[in-house]
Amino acid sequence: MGSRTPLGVGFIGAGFMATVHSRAARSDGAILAAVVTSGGAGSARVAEALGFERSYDSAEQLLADDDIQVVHIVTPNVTHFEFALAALDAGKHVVCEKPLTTNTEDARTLVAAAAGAGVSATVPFVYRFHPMVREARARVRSGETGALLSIQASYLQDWLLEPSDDNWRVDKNVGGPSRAFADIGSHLCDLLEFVTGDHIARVQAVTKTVFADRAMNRTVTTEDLAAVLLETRGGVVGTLLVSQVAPGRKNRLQFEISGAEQTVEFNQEDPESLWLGRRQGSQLLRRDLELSADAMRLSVLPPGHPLGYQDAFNAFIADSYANVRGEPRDGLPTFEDGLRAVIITDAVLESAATDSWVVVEEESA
């Protein structure tokens, strides 16, 4: 930290993601100033459990705290818009969990509000911060893979495999109209566009709700899985499979990008390596000392000392806080990226509902 003044941060929300965010904030030396739960109840208990200095009974009280420069929003999806807009109106820098919002117009409003406030506004697409993802990006962008031809990617989990498994995300009134795709498919699409530098142009999708009745939620309409055929603006064709009912898959985000010369494959459950496929002499590349500059910047431990999800999250928060201080970092996911994910999700839902190809709109500059 040196002589750098620590940032004061406040959290709106609790639960698993608040714990992850708080570890990352503490890792960067931030002061955990205050927390409030989305409904206000239990804030004192959360403050004690996560190590915040104080708690509030309402978001309005937290946003009025002059000791807080950055607000983390880790609440249920449908509340993101309300809390993020209030934080921006209060002049706070914002880190908002994804999906940024549950519809495109609200996401556009937040992007405009962040620009108008002149503050840092980021979304934790944290898989960008694995060093070997940055290495894949450097190799694709340098042309080492050759002209890109195809993409094969999936994000598979099994935490909602049984009808007795349930969660607030299942309820469209709390989690929004999309579940599996908005929750984890958004990560997958963000990563593909980040690595390739190419945007998804159109999609044809099928979604499926495996269990219409769960333990706490009846008449479930949000999807358990989605399969998507896509084409990018650069003419690359690809397939995506997103599922929260894939037995044995805990958090397997995997992509395989094939060019005319080389294929690059990454698997988040083994984030220390890339598979480089060639017609002759394929290779398993482990994180080592001879990587791209961007990958080396994120390699905060020597080779052989594995880096994982929390390390990637820590790196995202460190870069977000650097941005707050006026020190921008390459590859930082902003509210514009959050909007992009919402636009893609809306296109997937429309395609599944109409059984047709749907164009993924681009935002005007």
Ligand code: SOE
Second form
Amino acid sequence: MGSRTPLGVGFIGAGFMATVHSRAARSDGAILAAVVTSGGAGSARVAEALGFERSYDSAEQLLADDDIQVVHIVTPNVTHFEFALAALDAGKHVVCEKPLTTNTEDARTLVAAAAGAGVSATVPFVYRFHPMVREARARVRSGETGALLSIQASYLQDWLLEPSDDNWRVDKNVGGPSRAFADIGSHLCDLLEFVTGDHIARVQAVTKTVFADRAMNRTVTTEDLAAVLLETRGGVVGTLLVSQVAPGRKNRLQFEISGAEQTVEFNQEDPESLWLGRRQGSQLLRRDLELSADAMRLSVLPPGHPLGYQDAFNAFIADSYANVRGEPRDGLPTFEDGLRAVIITDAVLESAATDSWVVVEEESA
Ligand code: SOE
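Based on the form predicted on its own presented above, generate the structure block for the form predicted in complex with ligand SOE.
Time for the whole complex; same chain goes first.
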């Protein structure tokens, strides 16, 4: 494929994430070729609203479109598997929302199918694309923080705080067996493993469903919050709190990684800085001109011109498309990372169900 031939992209699904994906695709110069959603006339409406050239009545039609090289899957969780597999079978490159699947067996099948098809297959763990996350990673990996000792991390939202708040994710038949953890805890674990290079080895979890039913009278079959005690392979101990019922917290992903020399703290609602805690001389490091090469690569605006969520998303899509073009970039989250998140989520659910420590298995290559 020519180095900057615009890629043709097709979307399966609509909603908030389709809007975010479409902005990112456009910002990388892709041609928004076609979209299909679940409801008949809905496809045409979404095509018009998001600026797609055409819409289809079925995913099969979209996958048969030769102008489409990359398929974005932004549908409810339980459908990711069938759409991703069909897209891979059609020889398309795939960007699939997380959780990649709602069980590990399906995720393994997708990882194998992507490898077999020899295409790019990525999952939007987009918080990896904040320059200051790359800076945290560079510092932790360089040994500047010292031997790692502990992790304190949380991901808190409040959009499901009231029983009148509802969403397809509350129903396990649509969202899968885990909600809060699969939806946002997965981001948190991905980020911690990405920054430290260490893997979560075992977890002890408690999950809680605050409301037994919500606005649309569904039986709520997924957790509103999860508290997790963890230990990594490297012997680091940590705690995670994941909640979608934390008043005032909108999208607060925060981690604090402490080594023997330094603590590194990041908060995605204030993504232009890192707090570097020291016994003496703690420092708030703002995004500036002297950062690691990896952080500088993603600093697409000069310091003082704040970068945020959509910028991180755009960077993820830009790197996914570069991968499609055969130009791999460091730190791109792939289906393997999607599988890893599903494995951790399963371990959290099993731990909560059995009230015991559960080992998080490593996937053999
Ligand atoms: C809703 O919880 C949501 O949109 C997640 O699905 C995204 O992954 C996260 O980035 C923001 O919150």
